[in-house]
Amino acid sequence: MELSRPSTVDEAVAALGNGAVALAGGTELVPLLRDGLVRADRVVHLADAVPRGIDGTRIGAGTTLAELEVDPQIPSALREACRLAASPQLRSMGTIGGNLLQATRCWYWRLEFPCRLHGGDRCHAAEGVHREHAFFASDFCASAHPSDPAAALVALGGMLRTDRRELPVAELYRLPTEDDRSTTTLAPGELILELDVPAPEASVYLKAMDRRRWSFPIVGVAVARAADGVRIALAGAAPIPWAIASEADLDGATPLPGTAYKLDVARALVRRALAEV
């Protein structure tokens, strides 16, 4: 295997492509290589290429969530959703625009069984066990998003900057398809730059867990009050952020048998997070 080190976005951006795979902290990638869920030629590391730092309302996408966590500049929900994501080894090594990237812990994905995320025609979370997996969208694939931080940009209203466009964060996500598996927008090769997150008037992130600290959500909720009114976002219910109007939308959730329960502790947390802002 090759290890590329471009110094520039141009240079990051030509070497992509053709069996290469963009690497930035690593915390999502080398397990991934390591487990053969991702085969690559070459690995473009883009610690030079990409911006890295906070100045005022724009992050670099290299900005790792350590330094996201402590900047006063940080919206408390960003800021809490990076502290609670991962232990603090891996906060200090994974990089803002790597977690918004993250793939599925769905553990039939993880180990390589035919679901359709690996293109098979079956949903085997579905049938099988998955009390970590969705209650929203949960028809074609019940995987549920694992990203604490991108719940929180969500409800903050984050904008996204590529290589190529400016999309809101929310644009970044799509519900996999029969004719597309995929869970972004991002066409191949097309690196994340750089983030805005606008300052609201109010913000927070509340997280539940089957352990206190350093676990994936079972349900995570973002909640941001801004002129505009009041954002939601919720991780670990579908297989990508999953935005709500108010409370009431989650009777319109679709759970699984043992994803059910997760209702009852997204209407606490969104009970309480409101109250919160």
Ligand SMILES: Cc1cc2nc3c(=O)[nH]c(=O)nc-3n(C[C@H](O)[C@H](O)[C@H](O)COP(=O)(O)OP(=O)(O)OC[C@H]3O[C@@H](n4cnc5c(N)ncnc54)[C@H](O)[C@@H]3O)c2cc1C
Given for the second form:
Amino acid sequence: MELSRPSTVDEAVAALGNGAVALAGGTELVPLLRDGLVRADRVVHLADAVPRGIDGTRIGAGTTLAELEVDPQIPSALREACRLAASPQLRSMGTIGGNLLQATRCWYWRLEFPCRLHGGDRCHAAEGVHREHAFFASDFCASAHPSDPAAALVALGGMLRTDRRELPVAELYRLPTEDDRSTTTLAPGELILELDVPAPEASVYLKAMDRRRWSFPIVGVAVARAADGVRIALAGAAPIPWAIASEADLDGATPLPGTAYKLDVARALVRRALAEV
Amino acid sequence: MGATLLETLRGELGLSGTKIACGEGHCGACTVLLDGVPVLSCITLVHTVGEREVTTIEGLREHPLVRSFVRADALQCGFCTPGQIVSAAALVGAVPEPSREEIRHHMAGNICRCGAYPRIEEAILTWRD
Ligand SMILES: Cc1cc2nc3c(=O)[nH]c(=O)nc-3n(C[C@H](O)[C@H](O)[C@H](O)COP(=O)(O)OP(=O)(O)OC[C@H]3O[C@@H](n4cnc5c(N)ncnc54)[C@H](O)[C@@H]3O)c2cc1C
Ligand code: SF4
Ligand code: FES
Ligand code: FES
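Switching forms now, from the form predicted alone to the form predicted in complex with the ligand, please provide the structure.
What follows is the entire complex, opening with the chain shown before.
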């Protein structure tokens, strides 16, 4: 396998596609390559091409979660989402761009069951073990989106700049369908370069885990209050980060037998988070 | 896939102090420092290391933490210990007197199957004694 390290965005974009994949911190990609879940004969290391660092509301996509976790310029919901994500070593390696693009942690998918997200015709989780899965939008694929920062960014109304367009973070994601199994709207070879996160009046991120730290979210709740109102987004709730307009929207959830408990957790956290902002 | 930093350390360089357990970023047994920052060598491609300085447990032989781990009896099987000491060395380098809460936050990525956590915490609290 070949590794290249382009020094500009243009070179990086040109090097992508055609059996090449982008590598940032590698915390997600390296295990996926090793397990054969991603196949590539060339890896394009983004370290010198994609911006890194924080400047007011702007965040380079190559900024690590560890850098975001301690920076006072970052709104508290995003800082807390980073602080509670993964482990210290992973936060030092993992970038925010890579975090937004992490694949599902559904074990059926990771163990290469021929499920819908792999292009098959069944959701093994919905029929099988799915305690960690979704309670919204679970009818096609019941996976639960694992990113804490993504939920925070959706609640904060964050924007993304790629090498070819600007879009709200929420529009980076799409629910997988029969015709298109992907969960993001990123084009092949498209690079996330920068985020812009407007300062809220107040924001908070609360996370329920199986243990006190170092665990994927059972449910994560991000709430941000801005001049135009309050926004709520959930991690661990649906195949993609899930925005709801109010606590009442939780009444419309569609839990599986094994994820009904998550709805109770979400209700409690949403209430608590709303009280805090 | 290209070689990982861990494979290079243990295989090519014969530095077997750095351990491999899960091999996929979950446990911290393979922790080394890159320019002083703890990272997981099992999921670091060696060709991405570049000019950065790598510190393994072998480079921390004289660190006072080694003695404080022995003093506090902070291990049972000892398999996680190199990774624990590497992570702890970065912590006390940045925060010489960490609180229990800081220790728990910064050491969360180093799993100990033997459950020696209380004594690991003790060893870090008393590292300069
Ligand atoms: C054991 C474990 C536990 C974890 N726990 C949590 C958790 O609790 N909460 C949480 O939120 N996350 C968690 N994570 C996810 C972790 O935060 C991500 O793996 C990390 O942030 C990914 O960043 P990276 O730079 O390492 O990405 P990489 O592994 O380098 O890349 C990931 C993906 O993004 C693509 N990519 C990277 N950067 C760009 C870019 N700029 N433009 C376009 N594509 C890009 C890559 O091609 C690849 O497909 C966990 C991960 C592991 C391994
Ligand atoms: S939840 Fe999604 S990823 Fe998991 S088995 Fe079902 S279709 Fe596959
Ligand atoms: S061996 Fe690297 S994290 Fe477990
Ligand atoms: S002492 Fe055995 S794993 Fe920690």
